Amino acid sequence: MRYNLFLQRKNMLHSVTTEQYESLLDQLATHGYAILPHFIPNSLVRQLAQRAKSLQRAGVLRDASVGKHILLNTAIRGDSTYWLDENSPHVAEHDYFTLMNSVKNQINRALYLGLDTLESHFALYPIGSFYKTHLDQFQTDIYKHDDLRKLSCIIYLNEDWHPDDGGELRVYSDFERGQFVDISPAGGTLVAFLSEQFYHEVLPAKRERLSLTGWFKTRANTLL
């Protein structure tokens, strides 16, 4: 029985096809962002969603902060989060990190982005909540950003999401000109974009909205 479960998990983690990886790399190389519906296996989507909901019931999700100095501002964002530990014994979290490590390796081999560590959290948006337009790199002072976050990766965990449910991720392809693309948070969709380049926001939804957001970071430059 344990061996059969191991084979099922192995097959699940290898269900991302060569064509999907090629599409991810082509979109990132061409546009700096990528949108891939059905990238994540349905079984993993369900397990991660169940994990997030169990954490919510346990009361361990916390109101999300804004910026590097841990400020709460519901006028900017209204989600609750739970940060994941790569060494967690939970099966779904382990499988998520295994899959994302494969994504990292594919991107580094093809695009030389120097991706290193991954930080991730579940994000649960109650009905009507949102996240105003922002970049995923923190402002460290008036002149510069914390540039360790290189690539943002969002996985949606919402089953049977319909267009009139709202909650789109709006990614600005050209922020100055107001050009953007709206992405439905349908379960299994992967969205990836360069953290330093693309402003984005979360629009209000008519249903509770669940995602798993991660940031691939590069190594800090320790040279003086």
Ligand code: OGA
Second form
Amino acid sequence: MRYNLFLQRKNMLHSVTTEQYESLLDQLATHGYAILPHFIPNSLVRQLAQRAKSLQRAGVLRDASVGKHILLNTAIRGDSTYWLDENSPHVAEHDYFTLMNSVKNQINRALYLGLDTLESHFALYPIGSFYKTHLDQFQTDIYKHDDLRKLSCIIYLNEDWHPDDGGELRVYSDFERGQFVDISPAGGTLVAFLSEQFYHEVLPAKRERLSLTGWFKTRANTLL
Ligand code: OGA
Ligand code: MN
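Having looked at the form predicted on its own, could you now put up the form predicted in complex with the named molecule?
Once more the chain from above appears, this time first in line as the rest of the complex follows.
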């Protein structure tokens, strides 16, 4: 098995296999979305989960129902979020951005999506909370000068997640026909989909649920 190494620290090696990258590209090219269990190395999943937990303890997570641009309400989403800084000195955050940069390069090389910047947040869903069906690309006029979200990439950070725990991500493969796939938020799973095409929702869970979502954007002026 060949490894596509992206990081090597003193005693720690985070790596994603070439097969995993190929599967990501194949699935995206065929369906517009991709589901990859065990994509993120366990060592990195653990470090990112610890980081999110310590941010929670420090009280810096913010109620996501008050969005960046618009007031939502808790009937739509009940998670709390923390926006990551690409220049953070924190090792796990830095490793996450390094990994996502290699994901970006692979996708741009194979699929010409023109992915540019990445914005990311940790999201913590308390027991029973959810995020109702939505698209990640804002549709209204007031956003048209914003950079556009092109690809949504969600990484799950939940150790020992059991199917009975719920909290699935429901991605509608065909929204009009009511066809969907449910993905259990097990630690290490990566889900990626074209932001403007796929409606999705987060179902309530019996456990606290942790995710790290990143959106690759394209530059607005290439599309306007
Ligand atoms: C989002 C989102 C899904 C998840 O933050 O826009 O859809 O599983 N998150 O956390
Ligand atoms: Mn979403």
